[in-house]
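In structure tokens, one chain follows: the form predicted on its own.
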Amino acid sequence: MKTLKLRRFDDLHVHFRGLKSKTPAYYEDNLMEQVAPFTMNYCGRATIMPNPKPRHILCVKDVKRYKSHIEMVRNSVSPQPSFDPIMTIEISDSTTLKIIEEAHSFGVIAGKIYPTGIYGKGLSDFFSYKSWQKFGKMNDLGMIVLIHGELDLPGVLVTNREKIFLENVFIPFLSRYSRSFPNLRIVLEHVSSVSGVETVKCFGKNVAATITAHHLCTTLNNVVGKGTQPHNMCNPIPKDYHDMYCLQETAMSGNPKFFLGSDSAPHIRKNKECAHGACGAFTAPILPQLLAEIFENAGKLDKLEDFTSRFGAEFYGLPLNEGKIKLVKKDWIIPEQYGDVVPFMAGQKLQWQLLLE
């Protein structure tokens, strides 16, 4: 039986949900308990996105509360995994320099930016003086800027949101701030297009991108090609075949500017299968298995560990994870549901299984 041993992953973009609310039976209240253990089983670290509902992670008080919840879940898993959350705060119009300093003092090493109109209020102007001050503070503190690279503008198709963001914000932003803040590390998250890949390649070593597993194996056809498939719907939306093939080639190229960020984003079933379904692909239960199959099919298994466990850590300036995970080559069928959430590729067959020791 064929086995594969890999260094524990760094998933540098994942959603754990579950910040407790005061509303009885709020749908995210117990999601973290259902979804986070999957990631903890094979990751040494994960960058936790700061957008749980009903309140985003906006200040150090929010970070402390959220981290405590994550650690409680980790400590409840048996055997307890070797896992450390990488905490983030959202950088928005209301973020102050004091908030950034306090968060960094607590151990927050990255700030997440959602352009206005994508999720909530976000950051409306990347080029204002106040934004310049925020980026300068993050540069001075050595914090990483994580950017959701889409613009939602009137007259722009959802498939073009990344391209429009690159042209109107990202490229001018990098061109303008590279002189003022030459050491500022910036990640274009869940890159989904040829344009995104080529843009990241054009800039220096302080500009990188994360790539998801689901963007490596889906196109727009997998979302709306044969009826609507809501559990494949995500932001940014999968695009054309040439975009998917470009992402595959890039992830397997050995270029250290591109590394894993799964963007595993669980939503309960009823919030996906409805008139205004939530966006997000829940890949956490199958992430190592799916990546192993994708890389093996391309004859690039030797490139997998760098993508999942080395390049991201090196960009973040973190030591490599010590532990290993083991996969075995054996067919299995992905369950139709985990708790209240339908996983990506539910009911389909994978060739690799994760062995929990």
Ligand code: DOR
Given for the second form:
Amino acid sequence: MKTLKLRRFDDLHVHFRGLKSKTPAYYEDNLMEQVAPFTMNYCGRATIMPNPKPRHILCVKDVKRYKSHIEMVRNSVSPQPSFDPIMTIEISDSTTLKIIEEAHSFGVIAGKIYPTGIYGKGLSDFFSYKSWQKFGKMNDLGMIVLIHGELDLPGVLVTNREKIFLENVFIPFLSRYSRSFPNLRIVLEHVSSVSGVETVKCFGKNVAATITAHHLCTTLNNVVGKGTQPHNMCNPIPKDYHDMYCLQETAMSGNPKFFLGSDSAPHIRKNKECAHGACGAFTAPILPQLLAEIFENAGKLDKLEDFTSRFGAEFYGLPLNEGKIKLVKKDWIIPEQYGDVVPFMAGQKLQWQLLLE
Ligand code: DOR
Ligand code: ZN
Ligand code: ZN
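Target state, the form predicted in complex with this ligand; input state, the form predicted on its own:
Now the full complex is given, and it begins with the chain already shown.
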């Protein structure tokens, strides 16, 4: 039987949500015990997004609590996986320089920015003096800025949000700021378009992008082409065929500026299959298997490990993971549901299976 051994992954963008809590209003976010073990089984590290409910991760106190929850879940997995969370805080209008310093002292190496209008308050102006001070502080501390690269403006189609962000914020920001902040590393998260890829290529080695597995294999047709497919609905919305092929080519090109960030984003079934459904593709249970299939179909299996386990670590300045994972080539059908959550590609066939030692 054909097997594939790969260095343990770094998933440099994942949503773990919250623990079971006693607050019934937020039961829908209580998914960590259900979802995090999937990632922990094949990743040595993962960058944990700071947007659990009811409260985002906004200060060092939040980080400490969230990290210990994650470690508690990890310690309950048997056998205990070799996994460390890379903690983040959200950088928003209300973030102070002191918050950034305290978080960094605790070991937070990355700050996540949601432009205002995308998820909650976020950061309203990248170019204000206050924001400039925050970027300066992160530059001085050697931190990484992770950016959800979309702008939600009146009159802008959802398919153009990334492009509008690039034109109005990202490109002017990088053009003006790269001299002031030479150490600042910036990641355009879940890049989803040709424009995004081309923009990241244009700037220096401090500018990189994460690519998800679902953007490598979906277009807008998979979201609204045959009825609505709420489990494929995510932000940024999957785009045209040339965007998808460009992302494939880029992920498989061996360019170290592009690495894995799955953006696995679970939501309970009832919140996906409804009016105003939540956005997010839950890929964590199938990530190595799906990526192996996509890379193999393109004849680029030899490029997979750099994408999943090297380029991201190098950009973050971290040593490569020690352990390995093993996949075997054997068809299986993805379950219709894991707990309360419907996985990406539920009920469909994949060719590779993950062997848990
Ligand atoms: O589809 C998405 N879901 N994209 C994001 O950027 C956030 C995520 C979530 O938190 O559900
Ligand atoms: Zn995002
Ligand atoms: Zn995300």
